[in-house]
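Form predicted alone, single chain, as structure tokens, below.
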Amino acid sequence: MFIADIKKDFYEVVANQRVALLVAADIDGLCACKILQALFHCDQIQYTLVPVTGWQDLSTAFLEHKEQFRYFVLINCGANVDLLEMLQPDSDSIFFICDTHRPVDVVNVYNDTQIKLLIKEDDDLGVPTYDDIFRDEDEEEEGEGSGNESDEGSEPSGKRRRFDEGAIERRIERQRAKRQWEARRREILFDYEQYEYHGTSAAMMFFELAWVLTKDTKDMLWWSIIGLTDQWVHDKIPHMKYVSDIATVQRHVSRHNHRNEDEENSLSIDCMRISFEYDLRLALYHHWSLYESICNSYYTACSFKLWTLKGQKKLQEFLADMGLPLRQVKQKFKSMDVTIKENLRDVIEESSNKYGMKDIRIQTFGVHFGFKNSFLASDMVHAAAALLESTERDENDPTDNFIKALDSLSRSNLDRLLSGIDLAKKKLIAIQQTVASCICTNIILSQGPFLYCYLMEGTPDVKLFSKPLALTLLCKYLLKAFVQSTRNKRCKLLPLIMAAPKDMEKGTVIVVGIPPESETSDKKNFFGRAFEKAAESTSSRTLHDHFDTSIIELKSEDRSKFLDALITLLS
């Protein structure tokens, strides 16, 4: 049942409670937890806060809490699943859901004791109606038992038989429209379930619960900033469905900074300003070198087509062309000449308006914390990415990655925000090259209806890609690069589908697909039902463990028949 009061039905009714915050491992669900987290510590709400990485860790967190709560808020998680019956929960057990994930599971949006979602209903849900996917079974008990009701009496043979005829008939035409209603049925809910997308970020869901309630802070405003810059850094959401969610925060961003313009301390050492910039599409580059980060985000690298010679000579051209000096631009940015700082931004964007680079620029957000440290809203995603998949040694414990990457949020831990941007680096330059090696190589390969790529096992960082955002960014990067780079048209319009070792062990791979490539797509997937489909039709053995559908995990002898079916499927 959808929510319509967030700040009545669901604020109010866990104000007095025990709650367990049930949260997924990723960059939304995280700023999503800090905003709950605050506002729960102003009105002094106990919680107990536990991460899940995908479907067998939420069923085990919930039995472990199940006996000491009855209520349970769940993060990025459990809307696009029939919930009651994979938990199979006590009556009394309320679930509170704040999930991107769509479609949302129609039992979910019918049952209104246990099941309350707190999602927008005017996101563009398109659920079917009531009666056309349920039906009252008392109707047809009605209709059948009537038939029966001949038997008895004493009537004459001849009319007891005109009397069962009848009812046959009857039988016959109500058994004949409930076929055609649950042909009706099966065809609304594939046509709804089809595609796997998401909807507008939890972090903006609970910062508005926040300032409804009088208690959004500058801190709050900044995770929900977060929250939506991690659905554009990791191509969740339409590029207008972004702007116009740019346009909702900015509006609390100058509310915030009037607010705070008559204060004192707007000026303190620790104080905060956030502010809305046009910025470059350059990651981390007021943390790197300019030349580094320019080679190591996606969007130049793919337009000057950096892993062939022509591209580098390319890029040699285009800082030429702004007349910046290598020994600039390949120092840290932080310690370029004042004057050259000063108007780069207009420089960069005039001369890739001549490299054909129109999109340079882009609407986001940044934020100064004192006088020495600023950040854009995207490093802070990339780092908060980077310290949540971290296979540095010793770093391999899901848990304390997710307190760590909850860590660096907070303006009190610069230290874990800097060396998550470290991290983001490695990880950065890691996907360039493995970009770079797979095109060079030549091992991305078109089966039909898709593109397929695998990263056999003993690749550079291979185990980074174990990950499953940092095996999407790889795959988003390689597409965008793939498209670039071929000369078959018909290439340029297929979805990719990429493989990577997980478990050497087990013997498994993790198996990752994304829609075609086009700026103005929609980003609905629907490799999700296909991955389903393909692996039932082979008895394939797969885990669709994780919360987005379009990511399972494959035994690496079923890859080939698994493929052969999905060929079959999508062809």
Contents of the next structure:
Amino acid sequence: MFIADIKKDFYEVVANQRVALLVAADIDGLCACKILQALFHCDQIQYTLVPVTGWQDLSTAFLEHKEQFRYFVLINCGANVDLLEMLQPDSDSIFFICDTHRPVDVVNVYNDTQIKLLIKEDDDLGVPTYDDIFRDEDEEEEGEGSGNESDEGSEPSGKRRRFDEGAIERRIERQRAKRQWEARRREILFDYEQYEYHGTSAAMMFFELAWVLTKDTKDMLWWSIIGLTDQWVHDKIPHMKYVSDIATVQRHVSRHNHRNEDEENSLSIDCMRISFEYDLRLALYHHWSLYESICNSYYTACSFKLWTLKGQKKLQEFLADMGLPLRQVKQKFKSMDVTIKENLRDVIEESSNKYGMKDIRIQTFGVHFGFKNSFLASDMVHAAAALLESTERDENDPTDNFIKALDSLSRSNLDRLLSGIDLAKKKLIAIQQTVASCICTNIILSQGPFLYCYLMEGTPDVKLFSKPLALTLLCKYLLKAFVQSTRNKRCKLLPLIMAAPKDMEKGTVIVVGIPPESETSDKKNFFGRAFEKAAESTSSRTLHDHFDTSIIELKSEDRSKFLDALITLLS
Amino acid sequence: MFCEKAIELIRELHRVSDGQLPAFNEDGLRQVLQEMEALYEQNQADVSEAKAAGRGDLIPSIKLRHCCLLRNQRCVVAYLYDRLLRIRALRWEYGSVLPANVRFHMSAEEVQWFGQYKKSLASFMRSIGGQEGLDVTQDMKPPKSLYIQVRCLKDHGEFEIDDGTVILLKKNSQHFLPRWKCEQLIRQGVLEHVMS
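If the one shown is the form predicted alone, what is the structure of the form predicted together with the partner chain?
Complete assembly follows, chain above in first position.
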């Protein structure tokens, strides 16, 4: 059931209890977890935090902790499946789920006792009404019973026959109605569960809780901003939603910045300041050189088509048009000439309009603390995502990476954040190179209803792309680049499925599907159900372990038959 | 050269990183004591000879040997005293039961000394703080809060806290627990205090 009053029905319920937090491995979840941890510290609520990377992990963690905890808080996991059936908990376990995955499973919505959803009820959910899906079985049997009774109570055979016929007719009628109802129910559920998409950020949800408790701080506000930006960077929400959420956050930011406007030096320079920025869509450009950032941000790289020679020349023209000397542009941004930096954003915006990049600027937020440290929200998202999925060391324990990424979000762990930024730079460069090589070698094939691309084992940095977030990012950039570079009008509207080797020993590949590229896309993804059906029909060995149903693991040998099944399914 | 063995003892202690107790170097100590005995014998002989035969030229060598004896004595005493200081620090760090590998490194006399130190510390703690005494080995630094956030560094299995609830300590899980319960595990290296 949906929680109406988050303070009364969630926070005060867990106030004197011990809670288990099960958090999924994505940046929004991490930020939500940080906010909740800060709140729990304030109020001395004991908790245990366990990172989970998939459904199996979730089940294991639940089994391990179900003896000791009664209250479980699930962050960014658990809303889109029938949780009670999957975990089989005792009747006194209570789950608080704050998840951005939609659609929310109907059992979770209508369960009144054990499942509490920390989701706003009007968050464009479109949940079918109760009567359409669930039906009380009592009415039917009552009807049967009364039919039998009247049978027994009748006397001569003539009357009995008439009663029999009446009863049979009624039964047939009821059965027909039931079949109709069931068909309608299947249809409604199919429509409801067909597309997978994301709702409001979990971090923003918890920030609102903090605000209602008047325990919100700038740190929590910053984390909620990072959570929202994560949804935008990884393409989980449509642009309109992002803009409206930014407006919501902006109100909080101006409320927190109210003190600054009183006197000149009311706050020390070491205090954290969050400011609204209408900044360029160049990834990590403050911590890199402008040139590198333009080459490796997908927006500019795809608009210029930097994998072609013509594109490179266009870039040089662009820089010359703005009057920026190459030496300056290739230097680290922080050491760039101050006179150039002053009007940089406006100059770039003007020039990019000429080259067809209408939205080079995006509304976002930045944080400043101390003299040296200023970060944009998207910088932090890239850094944390790179840390979360780093393949640097061989042990590769996902929980280790989770902890590192969690640490990097705190202001006191700057060196962790800076190492994350370095990793993110490498990741962006790798993505750009892979995109360039894929486009140039034409390995994106149109399979009819979708585009398909397979990364061979020997591709450089292919280890990086065995992780879901990195692969999704690569998918997105590749699709945009492909749409820019292809001449086939029909192919521009197709979604993309990408497969990359995941585990050499087990011989599996990771498969990701993303919706087609369009200006006003609502980011609804139908691949989750499609993958499930295709796997079933070909009995391929798949693992639907990830919380996003559009990301699965598949045995390499079953790849071709799985694809064929998908093609037949979707045409 | 004289006093080399004594310096060896000192160097051994110096080499080991702060706080750890190396094995009791019984051999080394015995060698130093033997050297001291030998020097003393020689000195005795020379002194009686110098007195009897009036040999003034033996005086410098007597002086030299005497200095060596003093030096050896100083080194040995420093060695023993430093070990005692380390053992004392162990009580504050590990509590009254020492882990087996540490106890293995102590000599019998040191063990005895440790027992007596424990007793006197315990009676001191009983005498202050009213009825039930005060455990001064807890909270070495003033605590900022009742509960602290800790992260588990290795799998430690189940752990019980005061009100009977059991926590499963799995690698990389984070917990928010009462401070006094965690201190032991933090010292053992199972948990790590996380400051955010």
